[in-house]
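Next comes just one chain, in C-alpha cells: the form predicted on its own.
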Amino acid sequence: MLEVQVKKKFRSFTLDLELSAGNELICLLGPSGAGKTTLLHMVAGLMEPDEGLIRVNNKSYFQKPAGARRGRQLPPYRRRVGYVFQNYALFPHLTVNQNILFGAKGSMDETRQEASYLVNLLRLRGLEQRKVTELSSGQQQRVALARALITRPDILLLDEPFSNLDELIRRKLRLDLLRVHRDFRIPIMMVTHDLEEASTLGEMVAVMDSGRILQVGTREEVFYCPRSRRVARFVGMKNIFDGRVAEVKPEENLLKVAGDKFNVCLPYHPCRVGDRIVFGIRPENISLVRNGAELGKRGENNVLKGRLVEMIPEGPGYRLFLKTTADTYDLEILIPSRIALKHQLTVGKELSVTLRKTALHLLRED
C-alpha cells in the first residue's frame, strides 16, 4: 500500500499532489520537469517534501503537517524501497555477483538464495562471475533490478529504466518486470515517456505536469476516457475537435453536436444546448467503411467522407491523415496493415470513415 501526499517549492514550479495505490504497478507520464523523477526521489528518501506525508505499507517514511517547524522524515538507507536508476548505477569493477549481492542483508545462505532465485527470475544464469561491463545494456538493466530486489522492498521504484534500450530489448525487458511484479506484488512506480510502456505495463497511470497530477486511474480509464484536453493530448488521443450542443435527448442517450469541423453525434452528457463542448477520439477508434455497408442510422454511426492526404508505416500497421475540410488533415487514423492492404489505401483516394458514437469521448476544457 502507498500514499503519498506532498508539497514542496520549487523556483520553477510547485510540487503538489496526492496518490495512493496497492500492490499496482503504477506509470507515471508527462512532460519532461513535469517532476516525476522529483516524486521518486521524495519515496526514496532522496528529497524531502515541505510538508505532507509518505507511507508506505503502513509505514510512516515522511511526516510533516502544514505549517510545522520540524516533521519526521525517514533516512533513506531504512526505507525498504528498491531504486533503478535511468544510467543503472551498477559498480563496474564488479562482477554480476557482486553487484547483485551489494548492499544485501541477513545471513549469507539467505542472501546466495535470493540471488539464486531472482538471476533465474531475471535471466541471468550462466553470467553471475562476468564483470557488468562485459555484458549488453539489457543485461545490465536486469542486474540493476536484481540489486533492487534483493533486499526484498516494500516498493520499487523505476526512472526510466528502459529509454536506452532498442525496441526489441524493451519488450523482452517488459516482460520481465512483469513477472517481477507477479511474484514480488508490491508497489511499483515507474517513470516513462512512452506511451506503449505506460498502456502495456501500467495497471494504474498517473499523468504529470508542472507538479501536479491531472488524471490517475486505470489505463482504460486514462487512454480512453480522458478528463481533459491536455490529458487527451499527453496519451495520444490526437483527434480533438471543439463544437457546439445541437440537440439533447438523455431518453436516446444522445448528444448531437455542431462540431467546428463537422458533426457528429455523442453518448448522453447532461448539457444545454448552445454549450461549447470539447470531444475527441483515439486514432485507433476510427474505422474504415467497406462500399455498400450497412451503418444503421448513419448519423448516430458519424461516417464521415474525405480524401487521404497521407499514410505513414507505423510498427505493424499505418497512421492514416484524411482530409475533410479545408484544413491540412483533420483526422488521424490508424488501421493494421490487412485492412490497408484489403482497402487498397493509396494517397489521394477518397474515404469514408465511421466515428462510432460509443467512442467518441466529452472532454473537459483546460
Given for the second form:
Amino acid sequence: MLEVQVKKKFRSFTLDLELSAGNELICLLGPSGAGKTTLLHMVAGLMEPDEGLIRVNNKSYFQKPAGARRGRQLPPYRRRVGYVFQNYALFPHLTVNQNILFGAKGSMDETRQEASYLVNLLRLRGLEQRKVTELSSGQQQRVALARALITRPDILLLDEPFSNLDELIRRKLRLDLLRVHRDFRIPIMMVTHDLEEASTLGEMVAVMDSGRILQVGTREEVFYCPRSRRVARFVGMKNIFDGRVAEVKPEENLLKVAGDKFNVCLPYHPCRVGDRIVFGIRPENISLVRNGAELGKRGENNVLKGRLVEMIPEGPGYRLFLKTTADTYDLEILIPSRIALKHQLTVGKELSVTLRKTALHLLRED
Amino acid sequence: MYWLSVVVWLFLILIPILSIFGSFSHADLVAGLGSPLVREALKVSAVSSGISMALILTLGLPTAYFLAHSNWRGKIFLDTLLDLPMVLPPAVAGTALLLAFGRSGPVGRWLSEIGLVIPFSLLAVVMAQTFVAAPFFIRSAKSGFQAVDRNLEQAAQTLGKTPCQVFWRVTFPLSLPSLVSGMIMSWARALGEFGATLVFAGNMPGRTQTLSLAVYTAMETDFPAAMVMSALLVIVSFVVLMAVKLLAGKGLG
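Got the form predicted on its own; could you also share the form predicted together with the partner chain?
The next block holds the full complex; its first chain is the one shown before.
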C-alpha cells in the first residue's frame, strides 16, 4: 500500500502530485526533468517535501499539513524502502556477498538463508566472492536488487533500472523483476522513459510532466485512453487530430466529427455541435482493408484512402506512414509482417484503412 | 630538448640534497646521533608532531566532512580561512599566535589569570604545528569525502544504516587513501615547521627545540650534528612524499 500526496517548490518548477496504489508495479513515465526521480527520493526519505504526506503499508513516512511549521519526516534508515539506483550504487570496496548482506538484519542463520534464496532468484550463484567492479552491468543490476530485497522492504523503488543495458539482458531482467514482484508482493515503483518497458511491466502507469501526474491508471487506460493531448503524445498515440463536432447522436452512441483532415465517427461523448475537439488512435489499432471488401455497419468503420509514403520495419512488423491529404503523412500504422505480405505492400501503393469507431478516442485539449 | 629543463631541476634540487649527505663522516653520524642536542630535538619533534597529528585528525575529520557535505552561503569564506595558514608566511602565523595567546593578548591574558601560560611551551609548539599543518589534512580529507559517490551513502541509508554507520562503513573506507595521504602530508609539514614555532614557542633545547630549530642552532655550534639532523629530515621527507604518491597511484581500497 502506497499513498503519496506531496508538494515541493523548486527553482524551476513545482512538484505537486498525488498517487495511491496497492501492491502493483507502477511505472513512472515521462520526459527527463519531470520529477520522477525526485518522487522516488521523497518516498525513500532522501528529500523532504514542503508539505503533504507519504504512507507506505500504513506506516507514516512523512506528514506535514499545508501551512504547518513542523512536520514529521522519518529518516531513510527507519523506513522500509528498497532503492535501486540508476548507477546501481554498489559498494566498490565490498564483494558481491558483502554488498548483498550490507542491509541484512536478524540472526546469521536467517540472513544466510535469505541471501542464498536471493542469489538463486537473481541468478547470482558463483559470483558471491567477486568484487562488484568486475561484474557486467546486468550482474551489477541484479546484485543491487538482491541488496535492496534482503532488508524485506515494504516498497521497492527502481530508478531507470534497465537504461544501461543491452536489449537481450534487458528482456531477461524484466522477467527477473516480474518474478521478484510475484514473490515479494510489495508495490514496486519504477522510473522509465521507455514506452515499451512501461507497457510490458507497468500494471499501473503514471505519466508525469513538469512535476505533475498527468494521468495515472492501468496500462490499458493510459495507453489506449489517454486523457489529454500531452499524455497521448507521451504514450505514443501518434495519430492525433483536431476537428469540429458536426452531429451529436447519443441514441446511436455516435459523434460525427468534421476533422481538419478527414471526417470520422466517434463514440458518443456529451458535447455540442460546433465544439472544437481533439481525437486520436494508436498506430496498432488502424487496420488495412482489402479493396472491395465488405465492411459491417457503414459509418462505424471510418474507411480512409491514402498513399503509402514510407514503410519501416519495426520489431516483428512494419510501421507504415500513410498520406491522405497534402501533408507529408497523416497516419502512422503498425501492422504485423504477415499482413504486410498479404497486402503486398510497397511504397507508393494506394491503400484503404479503417479507423474503427470504438478505437478512436476523444482527448482533452491542454 | 625537454630533458634539458629536467637537468636544471636536478642541478637545483639534487646537488644541494646530496651535498648534505657528503658533509659528515661516519664518526660524525655516530657522534651526532648520540649527542643530547639531537636526541632532545628528536624527542620534542616526535612528541609535538604526534600530539599535533592527534589534534588535527580528531578536529579535522568532522570539519572536512562538514565542508564536503554542507552547502551554505559563506561556506567559501570558512573554506578559505581554513586554507589560509598554508600560504601565510610562517613568521606571520607565529606572530599572530603570539599576539592572541601571549600574556597580553586577548585570550592569553585570560588564560594566564587561570595559570596557563602558552607561549614558549610545548603546547605552543603543538599549536604552531597544528595551525600550519592542519590545512593539508583538511583539504585532502575534504576532497576525499567529496569524491565518494553520494548515491553510495544514500543507498546505505536506505539499507537501514544511520548516518554514523554510513560514515564508518562506506564514506570512511572509500576515502581512506585521501585521508592517509592527507595525514602524511600534514605530519611532514608539522615536522618541518620552523618559523611559527620559533616566534611563538622559542628555541629552548629540550622544551621547544624541534629538529628543524635544532638544525638552525647547531649550524653555529655543532655543524656535523646539524648536517646529521638535516639528512634525517631529508630522508623522512622523501619517504613520506613517495609513500603518498604510491598511495595515490594505487588507491588503498
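A quick note: this is a predicted structure, and the numbers were derived from the prediction, not measured. Numbering follows the first chain given and starts at 1. Take the two forms, superpose them, and find the largest set of C-alpha atoms that agree within 1.5 Å; that set is the rigid core.
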Checklist entry - Taking the rigid core as reference, does Glu247 move its C-alpha 2 Å or further between these two forms? => result no
Checklist entry - Would you say Thr133 moves its Cα by 2 Å or more between these two forms, aligning on the core? => result yes
